[in-house]
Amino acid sequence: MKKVIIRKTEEIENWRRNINSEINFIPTMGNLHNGHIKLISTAKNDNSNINLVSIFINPLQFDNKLDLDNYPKTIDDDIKISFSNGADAIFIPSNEDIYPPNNKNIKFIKAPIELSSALCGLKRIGHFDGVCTVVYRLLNLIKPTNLYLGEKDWQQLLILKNLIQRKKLNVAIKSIPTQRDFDGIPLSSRNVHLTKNERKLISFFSSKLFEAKKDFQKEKKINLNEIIKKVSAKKISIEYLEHLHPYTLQKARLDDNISLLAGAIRCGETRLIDHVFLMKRRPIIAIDGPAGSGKSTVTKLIAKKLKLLYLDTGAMYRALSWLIVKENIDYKKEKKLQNILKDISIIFKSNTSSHQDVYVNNYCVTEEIRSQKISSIVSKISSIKEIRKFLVEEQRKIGELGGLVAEGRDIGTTVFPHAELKIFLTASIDERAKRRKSDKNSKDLQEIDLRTLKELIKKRDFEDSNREISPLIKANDAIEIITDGYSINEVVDKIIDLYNDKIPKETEIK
């Protein structure tokens, strides 16, 4: 495809009409650095869409005219950098193109107070209104499928996500982690103004944030005053340093698993921001739903794609049910059952096919637990108080460090109520029966006629939803996904998109 430079807003519609492709959009204010390069190259590698980079120094984002006048302008270099790293087109409009004089069609957008009044919004009055206005204008002109943004400006990222949601724009935000220079400071177009000594001071500030992150992983707490004291001792001017909830930007709570340590400092005439995410454990995805909704297949694929541990809690209940049947254990005798449970070991091991085998007391039961005989009793067995208590404790032990995706029927409500992402996966009875019928791992189900299979599924649903202990219900904060008519890969991609929207990319960096 021929690379093009577009300078007029009226040319955008013609260009869109001729490309016959979806668009990845990377908005910039020019003076491109390695952070911008990462955005452009990520968009290039993500898909086969057309990649459009805009270069526009938005006057509405500056609360100081001198700052606007001094903003670095490197248009020729920016064009070369954009094209050499994957841009197919560059949009370089003038102020008059973006904000035509006396044009009543230009909407000036206000950023939400709850997000814009904290952190940078405390001093930079109107800054985020300017960001929202220009991005809304550009999105309406370009109509991209994906919008690529960096997590360096985390507050701005949250505000733009809010904008897209409020305005019901059909565009997905793709974010990349903060990109850092050789000395650890975040890449920024303003870094060119820094003296050698100022860089050292900013590097010191960034290092203190990373030290705090390391300490937090051990202590699970943070001492803001101590950090401020160390930074101030270097004669660094701190504009703010806050420990906040990463999505609401309110004060962090004791039960927050992921929180944000964010600060802004000044060195000479240059103001720079930095942040780190603090985590008590790695994120957890909880996937609940009725039998046959596709939980196991979806969860396995998500675990593989996101490099998370796969926890099949349903297999644990099936394994215990299998043992009870095999050993003819009288599970109605509470005391005897409690003593037996103390000596039971249920573990997962990866096999040569990159799948998980289930072992009960070192005996592999992967195939046996999928029989109709086990399916017909597992709901009854799993409703026994002692068994649920035992297995929930085992599951929580596995989840102490996080970094897993678990599926079952009470994951989001009972096992991991503080999971970062909760999904309730379901499908119609007809759809689930068809899936069970075609499941090659359930050979005995293939011999049952479809009508009987539907009745068995209805019966299982009733038992799971009406048991006294941990019934199958959708958690209040779970996202329901009805999978009828969707392929497995479409469901997996949707859940991964939800995960990426919830979890900062920077938390994946070890």
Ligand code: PAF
The other form holds:
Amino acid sequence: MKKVIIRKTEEIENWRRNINSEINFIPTMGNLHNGHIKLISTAKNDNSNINLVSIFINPLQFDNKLDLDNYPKTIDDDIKISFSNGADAIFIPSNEDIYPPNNKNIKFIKAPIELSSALCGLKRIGHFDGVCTVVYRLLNLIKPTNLYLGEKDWQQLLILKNLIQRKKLNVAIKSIPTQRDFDGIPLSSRNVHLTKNERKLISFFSSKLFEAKKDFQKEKKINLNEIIKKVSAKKISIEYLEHLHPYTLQKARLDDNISLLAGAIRCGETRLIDHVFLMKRRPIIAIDGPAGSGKSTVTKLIAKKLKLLYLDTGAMYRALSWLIVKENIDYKKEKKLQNILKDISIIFKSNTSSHQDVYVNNYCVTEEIRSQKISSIVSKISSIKEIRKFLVEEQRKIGELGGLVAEGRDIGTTVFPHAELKIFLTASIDERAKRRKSDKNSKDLQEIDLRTLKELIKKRDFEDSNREISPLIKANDAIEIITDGYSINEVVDKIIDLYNDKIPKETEIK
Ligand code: PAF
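Let's compare: the form predicted on its own is above, so bring in the form predicted in complex with pantoate (PAF).
In what comes next, the whole complex appears, and the chain from above leads the way.
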């Protein structure tokens, strides 16, 4: 495709009408640095869509005329940088193109108070209204599938996410972590104004945020006054330093696993923002659902794609059932049960990136636990109070540091009630019976006729949903996905989108 530069509104509308492919849109105000380059190249590598970069210094988002006049302008370099890093087209409109005088169709948008009155909104009156207005205008002209934004401007990202939801725009936000310079300060077009000494001060401020992040991992608490004291001692003027919930921007609560420590400082004429995400443990995804809903396949793929640990809790119940059958243990007798729970070791070992084996007391049971014999008793065995208590504790131990995706029937309700993302995966009985029949891991089931299989599934559903302890129910905050008619990859992509919506990309950086 020929690379193009588009300057006029009519030209962009024409260009858009003639494009059949989907568009990745990267809005900028120019003076492109490595942060912008990362956005453009991420969009390029994500898919085969057309990449459009816009360069427009939006006067509406400047609360200070001097700041607007001084905003660095490097258009020739910006064009070269955009094209050489994956842009297919660049939109460089004038003020009149974006805000034509006397055009009643231009909508001036207000940012939501609950998100825009905190942090930067306190001092930069009208700033986020200006951002919303220009982005809304650009999205309507360009109609992209994906909008690429940096997490450096986290509050802006939240406000634009809200704008897209509010206006029901059909565009997905893709974010990239804050990009930093050699001295740790976040890349920003305004950095060109900094003197050597100012850079040092900002670098000190950023290093204190990172120190707080490290301490938080150890101590699970934060002392804002202490940080303010250390920073102020260097004669750095702090505009704000807040510890907030990362999505609502309300004060962080003790039980928030992920929170935001964000600050703004002034160095000379320049105002800079920085933040870190504080985490007690890495994120957890809980996937619950009935037999045959596609849980295992989907969970394994998600673990691989997001580089998370895969915890198959159903396999743990099956493994224990296998031992009970093999040793012919009368599990109704508490003493006998206590004896095997005392000594049993159930561990998972990955032999390839997408397959893991289950071992009971060092014996590999991966295949045997999938037999119909085990399937027919696992529900009964997993309804025993002592067994559930024992295995839930084992599962929580595995999940102590987070960084995992667990599948089962009580993950979101009992095992990890504070999981960041809870999915309830289900499908009609017909669909689940068909899937079970073609499941290569369940050899015995392939010999059973479809009708009998449906009856078996119904019976299992009934037992699981009606047992006294931890019955299979959807957690209040779980998102239900009915998988009938969807391919595995579609379900996986949907869950990954939901995950990205709840977890800042930056938290993946150690
Ligand atoms: O982040 C920016 O550079 C600007 O706020 C944006 C999103 C391009 C709107 O002018």
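What you see is a predicted model, and the numbers here were worked out from it, not measured in a lab. Just so we're on the same page, rigid core means the largest C-alpha set that superposes within 1.5 Å between forms. Residue numbers count along the first chain shown, from 1.
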| query | finding |
| --- | --- |
| Angstrom shift of the Cα atom of residue 18 between these two forms (superposition on rigid core) | 2.4 |
